[in-house]
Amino acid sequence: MHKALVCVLSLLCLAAAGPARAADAATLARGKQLMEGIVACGNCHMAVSPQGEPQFGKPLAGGFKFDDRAFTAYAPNITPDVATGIGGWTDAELGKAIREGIGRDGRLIGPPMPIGFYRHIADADLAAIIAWLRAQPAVRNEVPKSVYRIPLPPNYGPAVGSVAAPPQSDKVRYGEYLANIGHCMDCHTPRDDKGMLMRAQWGAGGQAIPGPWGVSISRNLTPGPGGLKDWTDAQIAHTIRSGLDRKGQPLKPPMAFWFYKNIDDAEMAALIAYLRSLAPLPFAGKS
């Protein structure tokens, strides 16, 4: 074979085997906006100390423990570390895990990963999230395997095809999209005896959420009594971003206030427009 042709083929092989092309600045900026804002993956995937305290310097290294009667789950390491994180995963494998809940080994990813909501992530935003994850420092952190004491479903639905985000000009629909990818209603909707979200009480709060902080009772996000009926848009935005209620009292985790403070004004306005469009329901918990 001609030497020049050999050189060309060798270069092509190296290019094919090498790292993926770096994401453009706009894609990374969108990934940062999502991950440090409404999506807030670091809220669960943060590394913790041996005493169980969050290590804010390692926001994606995993290890956070979720203890429930149905499972003991550990948030995995989602930094680009090859040995203990996602460094060896392809973009397609990551996308399938995020939107369909199917891991690299073909096994279903169990709760508390909110796959039902992540199925709504638009293609462009999914690409931005993955690009941003790949741009983060790799942290070596071996995380225990999750243990489930309930049978997991065979899947979370059919394979996800192409998904487009609603136009931002449609504030209510775009706000619903943001609430979905931020899985707001995963906590702010009561669950039945089987642990399923109760669609008839969407956003009515009352769910008890245990954690290192004690037990949080989620608030009513509907415009009904005991909800946001008498709140101004400014008050809602301030509480989401600061973690302080209208009286200045601090709210408990797992609300990710340190991420939500970065939600920009346009997306916050859309999110609030969606919340105001919900059916006005009374608070679903005990007053």
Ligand code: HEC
Second form
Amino acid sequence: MHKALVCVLSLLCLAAAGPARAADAATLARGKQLMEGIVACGNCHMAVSPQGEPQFGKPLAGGFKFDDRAFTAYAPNITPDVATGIGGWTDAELGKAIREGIGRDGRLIGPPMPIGFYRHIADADLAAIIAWLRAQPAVRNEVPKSVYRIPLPPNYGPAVGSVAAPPQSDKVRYGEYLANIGHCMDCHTPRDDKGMLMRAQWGAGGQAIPGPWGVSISRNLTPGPGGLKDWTDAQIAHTIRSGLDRKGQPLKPPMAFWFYKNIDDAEMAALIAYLRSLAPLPFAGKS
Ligand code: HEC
Ligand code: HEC
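Got the form predicted alone; could you also share the form predicted together with this ligand?
Below is the entire complex, every chain and molecule, led by the chain shown above.
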């Protein structure tokens, strides 16, 4: 009897820890690392209080309102609730929404969701993000529809095929990959009159970002004048994780410090290596 019991138990254990489940656990762990760290979808998709205040650490039930000249957008509920969230979406539909900006109804997902950056998300990381989303509690929350007062582009580019992340051993390229999926340059690059990011000023800061916090001006992340050249790696890492600048002063939102505190040392080192590889530029805003 003893033997049989052990057998049953070990079968259960095997079933629970067999190859398929082990992969699931690793995928979920990667999803957690990304979603509670550099990818930080929750910085936009978090639940908001009845007063519209962000509820960091709460489910991604949406409702945060982005007021802009060109649009009034609401971050949707992306918890697994079937009626009001993404519970009824397939993995393929979710992948298309995240990486190509095409919604379930075929409609283009508008700004400020940074689709141009999310096109870089590698297949394995996309699967990890989706697995993590599906493992969250479902929250029923109906969010108003966004209104765009500008025509949206027909698409964000051709269909995304298969994407692989660069090897972690290539610190600069892996750091660039992380900066893309964390959309750092979405805020840290100035925009032209049409709202497009100015490629020639990559990372030079100076973008004005209005919100409930007033107006934040993004800073220069390049090694140019007024940038990060004189900062040590430890200072850069501390600022990104704590939201305190070099003098210990708190930085204003909307940078996702709340999440970035979870970026691990290897990822932080890659991110910093990438920032140090940027073309040195002067601050693009008014100093
Ligand atoms: C800068 C803010 C921002 C970030 C960051 C962001 N989103 Fe969004 N997202 C939005 C907004 C706003 C919309 C709605 C746009 C619209 O109405 O066209 C949206 C739409 C979506 C949709 C479509 C949902 C629906 O019901 O139509 C999905 C799915 C989604 N986001 C998932 C994600 C995931 C996953 C991430 C992280 C990888 C993410 N978003 C990061 C702002 C953001
Ligand atoms: C949603 C917009 C946004 C995103 C995304 C963002 N930042 Fe920021 N960041 C800002 C703003 C705005 C400030 C300045 C805040 C202030 O002045 O109070 C800032 C400040 C900083 C600073 C402080 C620099 C200084 O001179 O004090 C660093 C370093 C930084 N960001 C790095 C990053 C990195 C790396 C990423 C990606 C992982 C990132 N940021 C993503 C908006 C953003």
